[in-house]
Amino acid sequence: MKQLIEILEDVNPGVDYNTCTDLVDGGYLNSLSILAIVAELEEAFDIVISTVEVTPKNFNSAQSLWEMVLRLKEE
């Protein structure tokens, strides 16, 4: 977890990624942003994001973002 919020704080910093619960409702995550992030993570954790886990309710919050990581690196 602690790899992904520092991830999460070179893309896009000045955010509480601890506790933000709204990271793309709350507009602290636009499409360039998450692009960025998709491909850090998949460097990152050796994973593949497809299109379809590119959701608001994924990446809502770090947490949101940890569990599908968890989920994709067990599939």
Second form
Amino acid sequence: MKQLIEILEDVNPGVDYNTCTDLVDGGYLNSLSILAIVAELEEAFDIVISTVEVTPKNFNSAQSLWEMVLRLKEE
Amino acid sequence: MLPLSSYFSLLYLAILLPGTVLAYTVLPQKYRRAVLLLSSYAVFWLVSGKLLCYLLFSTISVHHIGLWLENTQLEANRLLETAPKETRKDIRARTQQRRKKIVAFGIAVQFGILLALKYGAFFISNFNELADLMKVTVKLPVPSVILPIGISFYTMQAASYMLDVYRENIPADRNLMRLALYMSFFPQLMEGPICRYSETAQQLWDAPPMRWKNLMLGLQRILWGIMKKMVVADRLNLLITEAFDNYVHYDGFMIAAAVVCYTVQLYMDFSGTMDLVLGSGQIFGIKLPENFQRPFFSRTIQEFWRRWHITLGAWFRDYVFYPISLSAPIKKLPLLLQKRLGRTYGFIFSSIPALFCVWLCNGLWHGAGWNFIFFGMYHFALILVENIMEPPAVWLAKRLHINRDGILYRCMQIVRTAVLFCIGELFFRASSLKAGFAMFKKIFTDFTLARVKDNTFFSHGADKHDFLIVVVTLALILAVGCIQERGVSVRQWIEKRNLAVRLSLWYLLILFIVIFGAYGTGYIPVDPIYAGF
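Output block for the form predicted in complex with its partner chain, input the form predicted on its own:
Starting with the chain above, the whole complex follows.
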């Protein structure tokens, strides 16, 4: 989780990722930052994130992103 | 047969909507959904007549594709239960391939119909011109077809349903009537919003009971929409039509004024229609997605498109931008480009293919014409430049100690965004791309205030009185927008006032429309602009 938050802060600084729960719905992440996060997560955690996973539900908070990463790692 | 031209017609406001509300209120729940479906098909029939068969075909075929996709997956799941471990991967891959072909077939059928009906004439006439240029003696007959109303909107809904079933975001709907209602719900049939199955299908099927509060809130929003349309959009129509149709006779100031007026008209017409559409839905307790979020408060073009025609932008983002950006070959681009351009620019430049496709589709979606393609490409270029310029702009602001969140800087950004959008609208409304460029050129080469000085400017369909009414109404809408931007719901505020205040506000709004609405002799109401797309 710590590594994930570091990635988020690196890609899109200026947001409190420990508390924010509307990263997509609140407009904190735009399409470009989402693409950057996908690329960084894929490389850092050796996973493949498909289009189906790019939903506000998965990208709205660091916690939901982390849950997605864990699920994809298991698969 | 009585023709239905728009949601603002008396036929809709005085007969269809009240009739449906009445039937919906008195009938028990199990019949309410049938009332909604029958009214939806009645609206479609009144606008497009026999072309209703296109909607019926789309609904039935989409229903079938959904079931086909799901049954293929279920069949594979059954096989997987008993299959040896080493063959499971192969079964999964084969199933995925098969489902991909099914969804591709479904999409090809839906968009094939749209392409043939909407773009057939455009492609063929361009082919003929090209053949002419190359001195080839081939002349294909250019078809003349009438589009079924809302085909661009319901095709997008059909595609999103199939893709969501394919992605297993939603289960396939085995109930044809529920799917039919999702595809055709009458308030959103002509001009959207483009709904997702997961947002509206079940709401419509549940057909919630009629509530007094919903009825009042819905009517309130409908009145607000009527005000935008009748007081502002219709009032500016004559001036805009005159200036765009006969631009050769007018100077740059007149053209610039017509472009600004057209942008205002388009916003008032489309957002006013959305108020009416969402208000109609609210009467039945149905929450349709918002399509506008005060776009003229946007600081960038990207933000503008997140606030303008929101459901169309979201559709292109989810079904075009992400699938292209996350496809295997494009996915490799950021890492390759990062080495040469650094991370920020690596991502910006790797987004070009997807961004280009989105804006090409966006332009074409609005119409079959080179000016629409140019409109799309113009916004593609603006967004790309915005992305490229953002890092140096941040750096420069830091060096010059400029507060980018300060009121002055924000206002400057808002004005710049509005001006850039207006320029795009010039080409959007122009009769052709050539006419668009000629008008744009005139703004700079033939700019004179002579018509204002001798007052002839006010004799082309909108006089001083018209402009005063438009400005006052826009000031009112702007004031409401400013309050909403601060997160305050004006409608909830009104809701909490006592009956006397609420009745007075209702009375004032109705009176305002009756007195200042542009109707009767001397006015031609603007056709529903987005219904034409």
